[in-house]
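We begin with a single chain expressed as structure tokens, specifically the form predicted on its own.
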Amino acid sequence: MKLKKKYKSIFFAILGLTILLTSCNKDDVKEVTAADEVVGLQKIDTLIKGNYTFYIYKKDTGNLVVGYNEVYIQLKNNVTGKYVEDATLSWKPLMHMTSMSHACPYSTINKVADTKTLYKGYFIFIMASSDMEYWEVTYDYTSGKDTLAEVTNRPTVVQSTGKIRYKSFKGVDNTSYFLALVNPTSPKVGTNDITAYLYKKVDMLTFSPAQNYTVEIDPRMPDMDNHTSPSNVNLTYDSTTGLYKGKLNLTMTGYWKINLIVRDASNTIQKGDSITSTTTASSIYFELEF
């Protein structure tokens, strides 16, 4: 009898603390709400038509800049107030000018991994612009054959004030190339992660991904004797991501800039210079400082 009230009060032992870490455990996990998910972004527009509203976001403060813009939205739906989990949004980049209009290079608009309101893309600028001149970039939102809402915005795009991140060229072959830095965004010194996007001109619409090119680098320091540094990787393409990825090894800190030689898939030199006693610089190039 004792044996049975013993493990009578075990068994309800063990349900009360079950119980109390079940309660623990739900009250512990926090729902993530749309808010939280645009924790470090910043908001560079909002756009309304009729029942939704486009939230437009950056990482960084401030305009859009020539060169690469990663851009993040949230779709709310207007009428029941709930962020839109299962979008597609598409949209569409016009430079209109004084005597024609051209588009830009820019990317579809994908879910945001682990998220369940944000989606992102990204432009390449490849002019700023002006008065007369001005950028006009249509969101749509679709849901099968239907548009529930498209908003048509003109974003102030500006020339990046920093350090060169953006080099547009005419290869030997007369394309138009534009090759944009992506990161890294803040270096440091030791061995980075570098990747930038190659994209040429098909006509004033249409700009398609170089592929399997070869982007070159060779780091120097202006300041500092145009020394170089060991173990960089050149660039190549990476297929699933459309991005050239490679290595960059920075030995210090400072100014150093970045020379860029372009081959593509024949190898042959569509632009760039290799440095040399007399040819300090290449033709095209990245900076750095930090």
Given for the second form:
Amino acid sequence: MKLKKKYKSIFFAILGLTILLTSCNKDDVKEVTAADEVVGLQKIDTLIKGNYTFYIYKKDTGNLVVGYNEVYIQLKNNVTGKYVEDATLSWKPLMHMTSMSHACPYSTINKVADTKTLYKGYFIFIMASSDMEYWEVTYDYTSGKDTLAEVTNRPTVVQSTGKIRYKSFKGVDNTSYFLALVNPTSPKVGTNDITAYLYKKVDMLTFSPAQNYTVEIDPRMPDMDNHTSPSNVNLTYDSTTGLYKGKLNLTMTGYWKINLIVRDASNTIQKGDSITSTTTASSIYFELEF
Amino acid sequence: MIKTALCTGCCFGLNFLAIAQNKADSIKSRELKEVVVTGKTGLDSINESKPLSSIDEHLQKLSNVNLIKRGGYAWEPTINNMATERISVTIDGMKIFCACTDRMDPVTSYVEILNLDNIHVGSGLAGNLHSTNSIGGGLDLKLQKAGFHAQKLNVTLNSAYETNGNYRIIGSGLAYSSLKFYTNAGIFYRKSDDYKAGDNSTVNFSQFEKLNMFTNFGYRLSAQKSIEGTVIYDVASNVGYPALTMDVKSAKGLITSLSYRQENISEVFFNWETKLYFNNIIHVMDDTKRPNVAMHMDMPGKSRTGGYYSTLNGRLGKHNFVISHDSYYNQSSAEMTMYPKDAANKPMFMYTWPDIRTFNTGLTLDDRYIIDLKNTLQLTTKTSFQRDGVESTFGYNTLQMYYPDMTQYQNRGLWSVSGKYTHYLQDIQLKAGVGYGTRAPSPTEAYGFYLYNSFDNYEYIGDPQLKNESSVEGNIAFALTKPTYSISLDGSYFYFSNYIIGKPNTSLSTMTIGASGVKVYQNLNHATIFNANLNTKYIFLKYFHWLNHLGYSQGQDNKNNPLPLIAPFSYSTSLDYVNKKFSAGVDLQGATKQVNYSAEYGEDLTPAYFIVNTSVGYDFIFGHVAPTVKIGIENVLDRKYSTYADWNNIPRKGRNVYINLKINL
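Moving from the form predicted on its own, what structure would you give for the form predicted together with its partner chain?
Complete assembly follows, chain above in first position.
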């Protein structure tokens, strides 16, 4: 009898605790503010035009680099003090060289999923800026046919000093290609999702995604007698995202050279070399170190 | 009785395993379940030509046992030509597992000869009631216990010196017994420099140093109830492995146990022991002393095991039975950090044993049915459940690259059953046994990752999805024992299914610079191992003992190719003179050339060899002090030789003069 009572009280204690915890959780749901949505991002520019302010962010510290750059934007209506949640944003990068101008591969700007105020896009800068030659990015906020705000900035773009994550090359078809590694940013031992963008130059101002190519990967460790990993999956084109996606296997931490071969839609090698006992690296590769 | 037989075998460089076992199996020795000698401080030294030799050297003299040598220390025992993964080695029934992925530390290296009372060697599936996952047999290292006797204190001092390698041994043991309480304690130290092979050439990196501390105690709670405990701490340091590319900085083992024992419980149950144990091994390799190291690596490993067993012995009519339940949990983890030549690059890290966990629990039933005075039938069965896997997510992710559909943990059922029939006919004993048993893949075979084997120059990767290996065993033994001579002949045959061995996978890339390729463990359809031994003993002119041993083994895979590390035809003969306090002996040991070697596993033809050893011994008595002195010369002819079991053909010791001294205070 006594035992039964004991069990009963334990049961109610657990029940009570469960209710308590559940209700606590409900209380914890707070409204996400615009400031919350940029936690962890680094503000790289604030651009004010008329009633609007563009806040430009990126994930890591430091300058924008030659290669892939993910850029985040928040837009504030200075009159209402509120962040615009349904903006149609666009941008256009242009490199002003001493003798000429050209653009680079870049994306459209889209809302970041599950946020109210944050927008995202990317640039693949193809050269660094300098005192004489600079990148100029024009940001537009449009509603219907009207441009409500248009601002420009001149971001500093530097050559990356870290491991190689971007490669431009001329294919055997004499087209200029731009290949930029997106993921992994923090590689792990095991199977990694590997993604990259491949663009080709149409003219000085037009860069279009190269579609239905294959990016073959051969990860190697030069320090380990060019050891490689098994079961890697080459990157193939995903038409919904425009990304090339594959699987990269890394057997240990350390420095890895991801040797690449780019084949076009008709399976012709545009650039890259197979690794053999004499050819220890491809002419195009990415690097990872962790 | 078991002990005596084994020690005698050791002493004369011959094995009387068969005879010892026969005796162990006999009705008499069952009744002498607890053989305890008052105030004992180690293996019986009187009948040993070299009492302070290492456990490895003692084991070497047993006929079903061989030792794989990678240097001067920590040899890996094999039973019936099966090594670590197919045999069981326990310390007083305790499970303990090595911490080195490269087998530099067989568990026999974590104890010292003076810790031991005797070594029980069991052949085949029925080899050891405490064994799990073993097919080839079991070694149980029985720790010495002073026991509950009339009050007595016994202190011994031991010291030895060997010329080859400037090998120094010193140690002391204490044994105190009383009716209520007993204790043993000891400290033992060995140190050797590089030894010299037969042509006087120094075998570099064969040095070692070992310190062992040991204590146990027993306390009698009542006439029938007692508790016992053991602590062993063993540290080997600066151990060279000339056959390998690396040495060992330190190998530390802590072995502890606490047991509760109850005697004479009822008419039926006469002994019940329950033991809790824990052991911890930390092993650190070292390549910093080697010249021309392509890449410096850190390779630490650890192995922790906790477990218990509860064993009940009883007798019901003509049945002598044992019921034993045991469980253990082991963590084996080893990692490798490689430092690239280009110091700008980050170190490379991986798990070679990705925090492997093994839980095993099993029930053993053993019944010896004494049909009549001439016939005995013994049936043994063990059923166990095992759950093993990799705890490390890092390691799991690693293995998933190779086995995408593997699960992090898996369950296995293991089962073995064996029966042995013994027939006594005056001086003749006939035995026939059959058995069937399974074993789970070892941690290395299931989860090992890029373990470099310098023997065949391949790197090995485990396969978590391996099937259990199984074996059918048949054995037969004949022994004739007369007052002046004895002959014994025994043979065993193992037919394996799903035999686990590494096979090359050319699609995988090597890691070690210069390695020939990567092998992955897999199940071979079948394989066979056959062993046969002939032992004879002849006593003449009262004091002379002439012993002979012949051994033959064969191992074949599913394509009838030889299995690796199978002993060639071997022989030994010894002549000893034993007259109370004085003993002298000469023996000759050898093997024919290894014809059936396995080139696939890195073996080459090992030439025939023989060596000659001699020894003399005398027990002095000076008042209360009774020193025993043993002097001997090993490899008298200073032959340079290596055997099939010497890793990468490293030569064995050349001529060696030793002196062993034991003083009883």
